[in-house]
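Below, in structure tokens: the form predicted alone, a single chain.
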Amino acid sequence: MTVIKVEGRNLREALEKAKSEFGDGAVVISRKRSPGRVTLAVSEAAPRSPVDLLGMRQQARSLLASKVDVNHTNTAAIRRCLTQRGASPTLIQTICQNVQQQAASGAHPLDLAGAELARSFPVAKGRHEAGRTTLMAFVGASGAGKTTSLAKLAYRLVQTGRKVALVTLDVYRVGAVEQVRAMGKNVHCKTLAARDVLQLRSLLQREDRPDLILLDSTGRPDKDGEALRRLQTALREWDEPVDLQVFLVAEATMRPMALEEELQRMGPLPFAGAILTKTDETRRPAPVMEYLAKKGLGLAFLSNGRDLKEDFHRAGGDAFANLMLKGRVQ
């Protein structure tokens, strides 16, 4: 848990500052008095175990012994925001230290924090080569938002004049094919239900071959991983002008351990990045974002609702800063 230093001219002022940092859940771990000054070591929440308490006391001793105020007023709001988003102590400390180092520039601390956050999370670089078909496969747990994200992306691509086909491998789940066909109709693109990934070759051999094929998987990590590796092998054998790119669709509400298990079940795949969905359903998206960054998976898009036209945003520094500092994509 995060422990920070809070100072005031008296105990009452210091406690008020602690409450403004962490709200009513603030817990004072230790305090120190000096002439005209009271310094508190404050945690965001009560310790959950004796081990937590011991670690928090060690942090408190270190903070109160330090002559350097690591929670300078120009980073107080940043610490509070990042803590609310579930950011790790390491990320919070890194962002705040970098902001303090740039304080002399005169820029607003939140602007500096936004720039630091933009550098903390990689962005997936989309690529499409003229004359070739890009096959974008979305994988992830059932209910993660794969189908909706594909439809949102298809809508945007069609609006730019691209020839798009929406394909689903989820042909056995009740209503899945009908859902994809309805979404394809809404975004004005072709749809195909494929019982096997090898059926995709029929699309690739058409004279009006799509510029992009958006592939929806079944939501069963082991089966989807196996199918995409089979497709990757087939594409090499067919010698078709196709580039396979796999994107992990991850809910902002997920636990990193669940994502790790999911990736292990999928096995090795040519991942090009990730898509973060349901950002409107949690105040703590940081754990998943930090996990994806650690795995080297840049974010391509952020989704914050079900509206096909409005609730889908290209990932980038501004989006990351808004999500981490304001709690919303926009």
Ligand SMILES: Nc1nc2c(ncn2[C@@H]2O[C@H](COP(=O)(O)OP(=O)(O)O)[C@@H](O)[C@H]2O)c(=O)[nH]1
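C-alpha atoms forming the largest set that superposes within 1.5 Å between two forms make up the rigid core. Being a predicted model, the structure only gives us computed values, none of them experimental. Residue numbers count along the first chain shown, from 1. What changes on going to the form predicted in complex with this ligand:
- Residue displacement note: Q264 has its CA displaced by under 2 Å between these two forms (rigid core superposed).
- Fitting the two forms on the rigid core leaves the C-alpha of R31 displaced by at least 2 angstroms between these two forms.
- A displacement of 2 angstroms or greater separates the C-alpha positions of R12 between these two forms, with the rigid core held in common.
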The other form holds:
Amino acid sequence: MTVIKVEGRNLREALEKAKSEFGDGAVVISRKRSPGRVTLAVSEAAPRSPVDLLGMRQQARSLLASKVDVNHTNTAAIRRCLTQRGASPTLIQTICQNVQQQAASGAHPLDLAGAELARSFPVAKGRHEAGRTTLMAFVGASGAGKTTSLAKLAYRLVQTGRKVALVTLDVYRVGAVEQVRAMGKNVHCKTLAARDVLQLRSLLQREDRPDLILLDSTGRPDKDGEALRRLQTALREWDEPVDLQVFLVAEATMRPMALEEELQRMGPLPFAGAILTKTDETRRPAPVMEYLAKKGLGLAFLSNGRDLKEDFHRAGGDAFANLMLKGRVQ
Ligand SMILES: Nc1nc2c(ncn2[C@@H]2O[C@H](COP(=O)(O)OP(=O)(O)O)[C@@H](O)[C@H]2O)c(=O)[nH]1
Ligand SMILES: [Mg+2]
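Got the form predicted alone; any chance of the form predicted in complex with this ligand too?
Every component of the complex follows; first up is the chain already shown.
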């Protein structure tokens, strides 16, 4: 539960500020008077349990003891934006408190919030060793945007002169191979439908071995998890220099619980990060972003539309700040 500090020249002014922050649900946890000044520690709602109350009192004590000057009209806009994005009270509180602590810097609160948000979410570190083939496998629910994102990434890599192959293990679903082929053609990338890992190996044994293989999967978490673990075992037995990196493709519109279930069904995999798709389809990307951060999955890319050449962006501080404050990547 969020507890904040508000100040006024008198109790009435302080209470008005509390109300403008949290509306009619605001509850005063503690108050401090000094000449010409009333300071309140206010919660967004009443405590739900004695433990809750204890936590709030502790927060209130440390807030009232802190010397940090508060100007809550500054953080009200940040609080509003983050609430609209679906951010958790803990994240909102952390960002607002950090912004308040830097109030003396003179920077605009929204800029300070942007910088704080940029630091709040991890970025996946892309690794590609020269002379080795990076095998990037995308897993995620059916319809999450795996194939589209792979084609978008292939396009970016081909543009920078990389030798890329688009490979799919999704060979039984009607139309799946055709979809990958069509997308590969669109972005000028070789495609291969691999019925088994040996076909994949033959690709690695070629003279013109790709620098990167982008591996599509079927969208059935248990089957894909198993297939990738089998591949991981096979790779250990082969001499070919390959690094397997698995990326979770998560829709920004998804509920974290559904994502959790999906990950459990997949089982342990060598995850290198995540791709966030459909950021254009929601104004509330925060729950999934916070969930991924909690799982230690840094974001590698953000997708904000269907266009293969335009709507794919490298994840980073600016994009996170835009998403959380404006509700869009750019
Ligand atoms: N609006 C929007 N649609 C997307 C995005 N990424 C993928 N899609 C669409 O989502 C649908 C499913 O994508 P697909 O790549 O086939 O998902 P897959 O089943 O995980 O391979 C397709 O219609 C895509 O055009 C995105 O970032 N925004
Ligand atoms: Mg697909």
